[in-house]
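In structure tokens, the next block holds one chain alone, the form predicted alone.
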Amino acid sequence: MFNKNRTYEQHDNEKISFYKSSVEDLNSQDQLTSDIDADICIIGGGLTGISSAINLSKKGYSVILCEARKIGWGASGRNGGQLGIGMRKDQYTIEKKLGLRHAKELWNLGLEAVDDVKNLIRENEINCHLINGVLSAACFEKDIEEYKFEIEHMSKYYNFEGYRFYDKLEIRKEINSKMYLAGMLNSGSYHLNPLKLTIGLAKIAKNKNVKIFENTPIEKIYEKSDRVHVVSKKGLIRANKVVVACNGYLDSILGSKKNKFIPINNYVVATEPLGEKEAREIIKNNYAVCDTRFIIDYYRFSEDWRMIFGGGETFTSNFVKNAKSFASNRMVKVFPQLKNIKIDYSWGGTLAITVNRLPHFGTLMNNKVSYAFGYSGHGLALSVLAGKLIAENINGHPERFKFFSDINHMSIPFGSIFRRPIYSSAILYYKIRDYLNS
């Protein structure tokens, strides 16, 4: 029997984020008022859970989704909005760990993930402001040769021609900051409003007769005979299969599986609208950007030309008290010209970071419980793919699910006691390294 703590409650005292201000909540009218039965119960109303619901309902299963707060409450509605191909690690690193064949399978799945999201947006007319192009901006001299190596390697072994190198002069024309030494454009990646996407997909799930119980936290799950019992204060759900889709908000619902990742908190600000002219003076072609430091900055412009800037990490269980200053101070270091610009919104979110930075998929309770987490800051597309692969696995086709579930993941030693201190030490080391190399 596994119990669940309440990490999601850390957002209860926050003010509204820009994303929340930009779209109406789903406000599902479904209510869990008594014990019920279902083929599938999904725990978590983010992109992994919603994608699982859509794909499983397509296969004819009756599906219930339980979300502790509102749809998109967690990282799916709080992230930087970068819809990236591939994995969190570069392909050459993945090849060294898993071999070329396995790495190529993951690469192809990463391409499929972005294509799937684009198709869902187009086919269902989800207005989430999809824009092409994500730039990696080099902070260190070594990044220049690494960019050139990656471009050549991906062309030679993957037939991928979607990268473009920018030298120092070119990157300064693209990004109006003195911080960067070079850049690499990924034309296979995009950026968008993630909460609009999440709520748009939840509406698709509702149209496919998925019952969505918001404000319904799950306290525990346990196996009983040939079923799994999902327990909340509002009622008991008896399901043939359960999908746990909580990512950084997982806590103890899967027991020791939480020790496969480190939860970190990241912070974002949104400025007042700058207008298109001024915005394009900062990022010429309206690309999303992330830099090459270990503790990265990432940013882009919103649909109404606000600078959405994320950066900085904390690893205590509580958020910083002033996310606005925490993230905006980093923004001004990159763009001093924004020093006097008003910050309209600030918020935080929790990520699940695995040691190898690859997602962790698996099953428990004799294959009755499926899970996926640990996207390591690269989950916008991969979480939608995860739901698709979970549905395939539940439906008796585990081959593609196994490309992720077969990856060996290290557990954090001594679990809950040491996983935050270990990461704290690592963060301190990389902060010093980033500073010395800058």
Ligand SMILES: Cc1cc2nc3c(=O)[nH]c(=O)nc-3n(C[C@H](O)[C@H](O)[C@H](O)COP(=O)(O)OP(=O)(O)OC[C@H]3O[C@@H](n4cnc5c(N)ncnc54)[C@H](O)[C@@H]3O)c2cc1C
Second form
Amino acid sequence: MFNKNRTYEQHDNEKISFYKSSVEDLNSQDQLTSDIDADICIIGGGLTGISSAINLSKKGYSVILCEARKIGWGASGRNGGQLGIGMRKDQYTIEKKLGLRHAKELWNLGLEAVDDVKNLIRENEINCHLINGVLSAACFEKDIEEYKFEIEHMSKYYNFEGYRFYDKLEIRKEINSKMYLAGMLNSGSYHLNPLKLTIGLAKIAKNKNVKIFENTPIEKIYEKSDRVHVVSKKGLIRANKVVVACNGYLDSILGSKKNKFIPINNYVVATEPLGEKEAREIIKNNYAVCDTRFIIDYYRFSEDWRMIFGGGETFTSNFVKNAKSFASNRMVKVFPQLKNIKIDYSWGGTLAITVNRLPHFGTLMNNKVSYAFGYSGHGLALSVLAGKLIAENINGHPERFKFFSDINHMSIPFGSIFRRPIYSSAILYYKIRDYLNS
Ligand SMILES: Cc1cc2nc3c(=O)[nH]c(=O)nc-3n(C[C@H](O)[C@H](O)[C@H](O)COP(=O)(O)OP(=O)(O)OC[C@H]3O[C@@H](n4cnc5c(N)ncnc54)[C@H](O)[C@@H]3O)c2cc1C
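One more: the block was the form predicted alone; return the form predicted together with the ligand.
Full assembly next; the chain just shown is listed first.
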């Protein structure tokens, strides 16, 4: 196990991820060497921060972005690459919580999020290997009825025809595993190399004159007359507005707001390249896949036909030293035929999960500080959208930002002490449930 004081320090034990090996770092030459003024200071160099930077600089603000490590160091450069529409929870559950009208607004924003990412990729020729189709694979009998219900519900109330049901025979033709009882294809969703996307977007931000300070951890922020002071060891940034975009790596910058989410560590492996023919014998149409368990397996093939397989979680502040066995054991359970395949890379990442699984947006210090976190494992598209909505809010148009900031989020009771243990008991319960049902 590996433990460091700051969450952004916890990957120091790793060698390299597949994504890191696939693209050159941004290596921003900007350096913070003295105190400086700016319209906007953004803390966190993942997709939320970079998207905020692009959108705010487009509106004419001078923007500084501070990242504790390198651009894409956090979840944005470590994730499963599934670019999904919607939210982490199904629409029916969201309707029950927020009502049909609000749920529909979120659905439309979820569609817009994926469209925005696709447009950014196309317009800026970001070579991040976008592939269509994400399959949900059923582990439990009850999933079959749930799929059928969702397909009908989404067609009737949302006019959405992008889902397709697969029975047991069909899913086994699609995915060469005996694990699954049925499936549901989502043709509105995609998969891609997330670090290539993150670095591609950071380059756009740089072209728009955003100053990017890497290796610049922020220690604290405080309100001083009509500005916010952002404190780092290398200098003070005096900003009119601040965006906090640290997601699962948020420590104490927003005070007790960190109790609105539970940070969890999730692990991924990349095999050696299998070649297209062998890969398509495993996933015929090269879709990304995620299953229906609480602790999900998610996987897909990379641009060079490696199986990228994620699964297995830890929930303490300790990070496993070697993520390899965590995810590869799960992979071999699903695909015994991969037992002797070499694992070339293994890594982990930290994400923020909220109690209701919806993202948490908000403002502090008289609207001078904005934040967004808690995408609950569904943040690849939503984090890019968050940056756009934060920019709209800062620019005096809070209407769409409010679709998220109006959502009520439960705090974890005595969060600083209990948020990880509470989740660990929940995980234990669901692990047993997953085991008994499988
Ligand atoms: C293993 C894994 C698999 C996932 N798979 C998927 C998936 O397939 N599909 C999907 O939609 N979502 C997935 N997610 C979630 C998704 O990656 C995140 O929701 C999204 O990347 C969040 O982006 P972000 O910019 O908000 O946060 P991050 O990308 O985590 O960026 C936060 C940044 O803040 C920096 N930071 C923290 N503290 C400070 C400080 N004090 N000063 C300066 N900088 C600081 C960190 O170093 C980090 O780079 C996954 C996440 C993980 C970990």
